[in-house]
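First, one chain by itself: the form predicted alone, in C-alpha cells.
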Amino acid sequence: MLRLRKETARTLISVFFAIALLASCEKYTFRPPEVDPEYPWSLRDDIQPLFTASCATCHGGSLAPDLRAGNAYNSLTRGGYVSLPADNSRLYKKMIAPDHTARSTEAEKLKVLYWITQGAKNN
C-alpha cells in the first residue's frame, strides 16, 4: 500500500509538472495582427475610431489636441502635431510615451505612424 501512495504521488507530481510545462506563457503568447504600412489608411476609418475609443476621453475639447471626431484633424494639422518624418512627429512621440504607452496597442500606434508617413490626409 506504501508503494502504491508513492507511485500515486509520483504520477501527480509528474502531471502537475507537464501541465505547467504546457501552460507557460511563452507557448500561448499573443500576436497582434500585422500593420501594413503600404495600407491607404484613412482617418474617418482607421485613425478617427481609434482616437475616440482611446483618446477623446481626456482628450475631447478641454485638453489639446482635440480628438473628437470632427475636431481632431484641424486640432492635430494646426497644433503641430503630426509632421514629417513621422517617427518625430509630436502626436507619435506622444502616443510612445510612458505616460500614454498603455493607451493604445503597437498596431494602433502603428496604424497613426503610418497615416502621419503617408501624410496625414483627411480622408
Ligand code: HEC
Given for the second form:
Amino acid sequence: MLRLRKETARTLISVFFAIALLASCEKYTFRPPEVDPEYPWSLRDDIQPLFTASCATCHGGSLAPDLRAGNAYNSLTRGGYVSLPADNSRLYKKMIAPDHTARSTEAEKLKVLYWITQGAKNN
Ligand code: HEC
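Please supply the corresponding structure for the form predicted in complex with this ligand (the preceding block corresponds to the form predicted alone).
Expanding to the full complex; the earlier chain stays at the top.
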C-alpha cells in the first residue's frame, strides 16, 4: 500500500515537472520576428503585397506616395521616400511613426528596411 502511494507520488511529481517544463517553454513560442537581412528582398514578391493589402486603400493615387502595384516604385524613388541609411528614409520612418505603425507588422517593417538597405531595387 505504501509502495503504491510512493509510486503515485512519483507520478504526480513527474506530471508536475512535465507541466512546469511545458509552461516554461511557452514564453519562448512568441519569438521576435525573424527577418533575414541577407535574404534578397523583392519589391514584387515581398514588399508590394503588403503595400497592396495595407497601404493602397489610402495611398491609391491621390495621396502620396502612390503605393499601388505598378506605381509604387516610381512614386517612392521619384518622391525621395527611399534613401540610405534605410532607417532614416521617409518610407521607413513613416512606417514606424505613431500614426502609421499599426498599419504594418514588425516583420513587414523589417522587410521594407532591408529592401531599402539592399538598394530599393525594382526587383
Ligand atoms: C487610413 C489611411 C492610410 C493608410 C492605410 C496608410 N496611410 Fe500612409 N498616410 C496617410 C495620410 C493621411 C498621410 C498624410 C499625412 C501624414 O503625413 O501623416 C500619410 C502619409 C504617409 C507617408 C508620408 C508622405 C509624405 O509625403 O511625407 C508615407 C511614406 C506613408 N504614408 C506610407 C504608408 C505605408 C507604407 C502604408 C502601409 C503600411 C500606409 N502609409 C498606410 C494615410 C494612410
